[in-house]
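First, one chain by itself in structure tokens, the form predicted on its own.
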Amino acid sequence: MSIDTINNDFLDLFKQGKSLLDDKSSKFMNTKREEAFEQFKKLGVPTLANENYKYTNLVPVFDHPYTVDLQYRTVMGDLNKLFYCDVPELDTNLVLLSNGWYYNQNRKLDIPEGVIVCSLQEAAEKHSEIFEKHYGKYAKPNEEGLVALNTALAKDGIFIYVPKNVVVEKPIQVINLLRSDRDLMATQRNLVVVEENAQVKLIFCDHTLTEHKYLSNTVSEINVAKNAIFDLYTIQNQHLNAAILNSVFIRQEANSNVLSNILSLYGGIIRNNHYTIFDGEHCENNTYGMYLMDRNQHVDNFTFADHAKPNCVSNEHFKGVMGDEATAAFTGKIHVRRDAQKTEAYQRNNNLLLSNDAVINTKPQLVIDADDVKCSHGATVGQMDDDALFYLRARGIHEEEARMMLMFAFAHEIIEKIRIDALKDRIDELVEKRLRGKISKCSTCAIACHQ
């Protein structure tokens, strides 16, 4: 199927399903939907001709007869009984989504007064003032085809609001469960608003409960206000028939602090778009990423740090371990604008190749329009350090165990940045098992039912 055919199919889907899309959605969302539809007409699904997607061919991903649910499909059974995260040490406020739709659960959240955690649809209706101030303001459909497609088809997702001066002690864990009796394309839209002096930690987890083919197109908009502290952890651990397209847009105001950690542990095709704009002075942003790929898996991380205001600091570090015939790509862009003096921006991408057939394409980039800055970027691609391996073997450690220790130490530099101890321990355990080849999917999540 050609890209023109794919794009036309989505245009037909929108036209034919418009009444279903508009149903139970706010007028504001539907207006944004119309605007995005017009932008998708111009942009379409990104192809290899798009410089930002030159290493990831999305045409085969979209060239499949997926089912697209334009209205909520009732979940058979209680998802709270079908699925639970079997890590008792990980004490979180657990929220479930089903195929991108907020799951109405009978679970009381341990959150302070004034904090809002609800569906996107409910937010548009009941919290319209906050919703309309931020929805569609940071993810721009006119610049990115996947965002335009998401905005045109978006019906639901999660809305999180943390009021001024409120600290949410217990992390919020959002688990999106892909569960269907047929191949499915899911559209999820999230909006997170962290007000002045507030603090919250958010964990996004994606899981598949059936072996069908899935395509997930998710967009998250996040606003972090003055002096706020926000942690975002994205854990991607699905099967080989799953394609994850994940776009995150973060706006930081003055003196805010953001930590983002993207952990791609398993999946067929993964594309992460991570945009940050520094829209106030003295912001700090630390963005980390780790990807473990083997077989014929593919992961592509695209980041853009937009230093629009002076006196901000960004630090970015991505690491990958590639085996078999796996492929990966990293494109990191740092733009220091003319007035963003005293900027400090650092970027690194390090890759470890375990086979001759593994491939990594890495392209760090700096665009500096200011003259009083400290910026650096770099990338490395290599194999196992023979000297380090010899050192370990000389001390009686078996070669296979020595290799595993070096790989784990390489990956752990990213894991140790996690600021939730139980989550850090969980990822450590999962990565070690993954590197030893003991598991292919998440073993710390209990699935009681597959259908």
Contents of the next structure:
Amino acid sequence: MSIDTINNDFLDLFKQGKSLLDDKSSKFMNTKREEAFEQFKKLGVPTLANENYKYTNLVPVFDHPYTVDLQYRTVMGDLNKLFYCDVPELDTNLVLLSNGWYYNQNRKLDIPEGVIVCSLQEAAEKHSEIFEKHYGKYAKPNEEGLVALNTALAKDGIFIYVPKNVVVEKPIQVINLLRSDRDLMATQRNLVVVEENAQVKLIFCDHTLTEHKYLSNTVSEINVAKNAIFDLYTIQNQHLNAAILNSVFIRQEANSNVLSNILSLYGGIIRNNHYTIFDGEHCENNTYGMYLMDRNQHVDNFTFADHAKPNCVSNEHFKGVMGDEATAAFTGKIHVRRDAQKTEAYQRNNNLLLSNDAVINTKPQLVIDADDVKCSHGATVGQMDDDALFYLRARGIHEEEARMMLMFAFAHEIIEKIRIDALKDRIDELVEKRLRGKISKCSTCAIACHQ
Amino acid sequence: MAKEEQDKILDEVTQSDYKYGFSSDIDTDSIAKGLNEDVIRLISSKKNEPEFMLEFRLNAYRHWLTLKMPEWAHLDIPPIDYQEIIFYAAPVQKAKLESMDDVDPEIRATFDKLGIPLDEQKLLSNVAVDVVMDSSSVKTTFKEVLAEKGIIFCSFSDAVQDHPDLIQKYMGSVVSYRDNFFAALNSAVFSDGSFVYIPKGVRCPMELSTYFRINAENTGQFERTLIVCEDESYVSYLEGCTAPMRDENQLHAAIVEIIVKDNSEVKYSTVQNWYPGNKEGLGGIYNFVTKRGICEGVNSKLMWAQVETGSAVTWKYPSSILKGDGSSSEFYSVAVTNHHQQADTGTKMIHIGNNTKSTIISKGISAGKSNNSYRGLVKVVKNCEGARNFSQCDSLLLGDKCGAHTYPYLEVHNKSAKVEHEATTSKIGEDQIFYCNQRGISTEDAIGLIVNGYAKEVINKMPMEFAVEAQKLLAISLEGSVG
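Next up, the form predicted together with its partner chain. The previous block was the form predicted on its own.
Below is the entire complex, every chain and molecule, led by the chain shown above.
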């Protein structure tokens, strides 16, 4: 199928399913939907001709007769019983999504008063004031075809609101379960609003529960107000038939502090679009990423730090290990706008290639229009340090084990940035398993997603 | 230091004039403006070219018609009307130059003013020069001395007449006319250029140099350089360019092809000082150049060194294809932009042969309202074992209205490759200035010192004569700037 056929199919779907799409969605969402549809008409699904997608061909990803659910469809079985992330030491507020739809569960969340965790649909109706202030304000449907498509098709997702001065101690863990009886394209739209002086930690996990082919197109909009502290952990662990397209748009106000950590452990095709805009002075942002790819997996991290205001600090570090026929791409863009003086922006990308069939394409970019700045970027591609290997071998460590230790140490630099101790330990465990070629799931997990 | 004072010094420095902006009154043989197949046939017949040349030109032209002007560069270029350009202009001269006295005195005066020695007798520096004015080669010096060693150094037109076999064999072998928009345009209409052939085992005893000068109005300059180095040979080649000050933009689209065989070495240095336009960004040369060399033989070496200070728009990516095992390439660049100048420049290193090495050192300096971009590609193909690359791209910003951008691409398909890239962007530190001030060095001198030190790594790689000129150029445009 050509790209035109794919785009036209979406246009037809939108026209024909219009009434289903509008049903149960707020008027505001539907207006945005209309606008986004017009944008998508112009943009379409990004192709290789789009410089930002130079290394990820989305045509074969979209070229499949997926089912698109325009209305919530009940999946067999009760997810609450079927899925339990039984990690006593990882004490989180667990929220389930099913194929991008908020899943009504019987768990009671341990969150302070005033904090809202609900479905996007519900938020659009019940909390329309907050919703309309933020929805569709940070994502860029006019620039990014995937965002336009998401906004045009979005019906549900998660909505999180943390009011002023409230600190949510217990992290909120959002688990999106892809589970279907047929090949499925899921559209998920999230909105997170962290008000002044508030603090919250958010963990996004994706899981595939059945063997079907999945395409997930997720957009998350996050606004972090003055003095707020926000942590976002994205853990991607799907089967090989899943394509995850994940776009995150973060807007930071003055003095806010954001940590974002993207951990891609497994998955057929992963594309992360990570946008941060500094819309106030003295913000700090740390974005980290780790990708461990083998077989014929593909991961593409695209990050964009937009320094619109002076005196902000951004720090970015992505590391990857590629084996077998895995391919990876990294694009890091730092834009310092004309008046954003005293900006400090750093960026690093390190890669280990384990096989001659593995490919890494990296593209760190600096676009700088202000003079009083400190900016740097670095990228490396290489293998394990022979001296380090020799050191370990000289101490009687088997070569394979020594390599494992070095790889683990390589990845650990990213893991240690996690600010939730229990999660850090859990990821350490998952990564070690992953590197040893074992199934990377928690020992206590009941789901057999990799079989 | 007070902000006003900084601005004042910055102004003084960045306002210094372009000293090569005069134009000479020389009779020019030019054709009507515009571009079509007849124009190409006319150029070809004027140059009395063999059939294969005309065919090459026409193929290129037909291909060019199918192409669109590339838009990916970080450049803001108004549309160019190719029908308003004169594609061929040559100074009128006598049939054949026998001695120095036959050269038009005006032309000699022009090059005297530019400091280019046409006169071999009075020559102090040991450099053979080929001079290209507008579209054609005016004079090549030291031709005979070189010929004794079997070295061919002549204008491209002469080479087409005297060595058609070599031209036919190598022309377009590195940069095909299908390569890009400007390569196709150049292949269709190029009028002259230089040709260098170094036979096996010969070490060229002197530096070879081409001096390009645009003089006539409304013309475009399209030249081609072809350098072929046989086994175990060496040559160092220099290129310099200037143009008069004019209010309209003039187009320059050149091609450079270099072929380096077993154990040979080529050094290619450029000081590009085309007229950059005035302070308001009016006029100036559009410089679109495709330069590429292939290290075909084992252990061959190719070095690019460039100082880019001129042109309103620079679009230039000298590249190396490292095909022979153990071949290596180095790229050293200083690009200075000021006022409304725009530069998008960098390199490509394509690693194909085993154990190939490349080094990229790029220093960008932006002032005024200019934009300066580094864009580069390092590619290691799948079967290339043991490739090594190191890239460093630094940008220095002088003033808060200019921009410095870096777009490196690293594509690695082999696990044994080691590829490193690093880039920094900064302004001159106040502590550095303070340190110099304390030791009695004025702010202006201190900046000159710092900028020179910053660019030293690149300038050191250039042949002596060029290094001096490059350093002077830097001093003119940058001394005294404070960020």
